[in-house]
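Below sits a lone chain in structure tokens, taken as the form predicted alone.
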Amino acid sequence: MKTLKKNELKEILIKNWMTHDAMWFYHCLQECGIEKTNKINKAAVRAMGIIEIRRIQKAVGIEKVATFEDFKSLFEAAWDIVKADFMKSGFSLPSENVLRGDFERCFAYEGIKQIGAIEQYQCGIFERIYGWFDGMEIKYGVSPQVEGCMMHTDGKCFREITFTFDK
């Protein structure tokens, strides 16, 4: 029997989590329709993000996120934990207090398109990240404001988040 390397184990665990998420979405869609499924999905993912980031924050020993440097340290640690290679996404820090997230490909877009619900799908991916910011208790603004799925409407997906830290 083969012993899995840390990265192989991480990939399997994240793929399993994403499959659970997709199956939950699909079955909720069948039972409740797209409008209610979008609403429940976004609320659940954001609430999960708040809990998730607090666990990660505790695990890496960052008590409070008071500065952009604190934020960068926690965000980089969290991203390393939750991002898998198949996700084809990344982030950059183009300037002080600014985070940019980019999707080269989007697994959610591909899955939702496959089940035929992309026209009315409301993206839940960034809700997880917004939940992180809420859990960190930091102020932020998001551009662009997106309704629906940007990958579907624009062929690309990104967000630029600007943070305000109290002095």
The other form holds:
Amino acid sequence: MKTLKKNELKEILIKNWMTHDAMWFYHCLQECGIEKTNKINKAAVRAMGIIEIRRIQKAVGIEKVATFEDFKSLFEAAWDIVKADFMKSGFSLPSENVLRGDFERCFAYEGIKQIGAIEQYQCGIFERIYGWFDGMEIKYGVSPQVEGCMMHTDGKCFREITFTFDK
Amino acid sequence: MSPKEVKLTAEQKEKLLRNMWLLHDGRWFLKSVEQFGFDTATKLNLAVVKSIARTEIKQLLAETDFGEVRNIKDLQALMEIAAILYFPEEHKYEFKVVDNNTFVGHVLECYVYKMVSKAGTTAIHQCAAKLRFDSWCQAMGLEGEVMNEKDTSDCNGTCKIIFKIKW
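Can you return the structure of this protein in the form predicted in complex with the partner chain rather than the form predicted alone?
Full complex below, order starting with the chain above.
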């Protein structure tokens, strides 16, 4: 039997977590249809995102996210924890107060397409990230505004988030 | 100015990941209760547990190159790894091989019971442990029976889960 390395352990934990999430989505879809499933999925992931970022914030010892520098430190720490290799996505900081997320591929899009619900699926991936911003209590605007799944409609997916800090 | 350097150990990251996974699962359940009531949310939760349990064991078997589970010692070894990987730190348990066909998991302090107690719903919550371990056994390709005489309403956070396996 092989002993798991730290990065392999991380991959297993995140893969299983995401599969668990997908199972909830799937069973909820079977029980009550896509409209309510979207609603529950988005509410659950946003609520989780808010608590998630606060736990990470506490763990890394950032008292308050008052500046873009604080934001960068916390965001990078969080992304380092939750990003797995199978998620073909990345975030960049193209200019002051701006964060850009680009997805080459999206495991949620691929999974939801497989179960035949992609036409009406509303993205839960960015909902988690917005939960982080809510948890950090920072002001932000998102472009473009997307209702459904951008990977499905445009064959690529990105968002640009602009923050406003008082300092 | 460069971002403030924040460092977490691999153990801290792992703990955060596990906690956030549980948190996300909990949020799905709570949002489902809000939408459909406790009975449907419970039905969904049990269906989800059954599905994810198969996946979590299959993934562990594959990632560790564990091979076939051929006897009670193999089962014990796999259960020990799975428990460390999938149960949170606060879940206290002991494993015991009784004979060549019987393996017992004695739960001393159950993490699910703790969460359900906090929510004040022990009287109506349905324990998914038997279902989870039935799925684990199926995923390992084992024939037999998993028994748990207690449910959340009468377990007080402790129980014995008995695996009777035919080799």
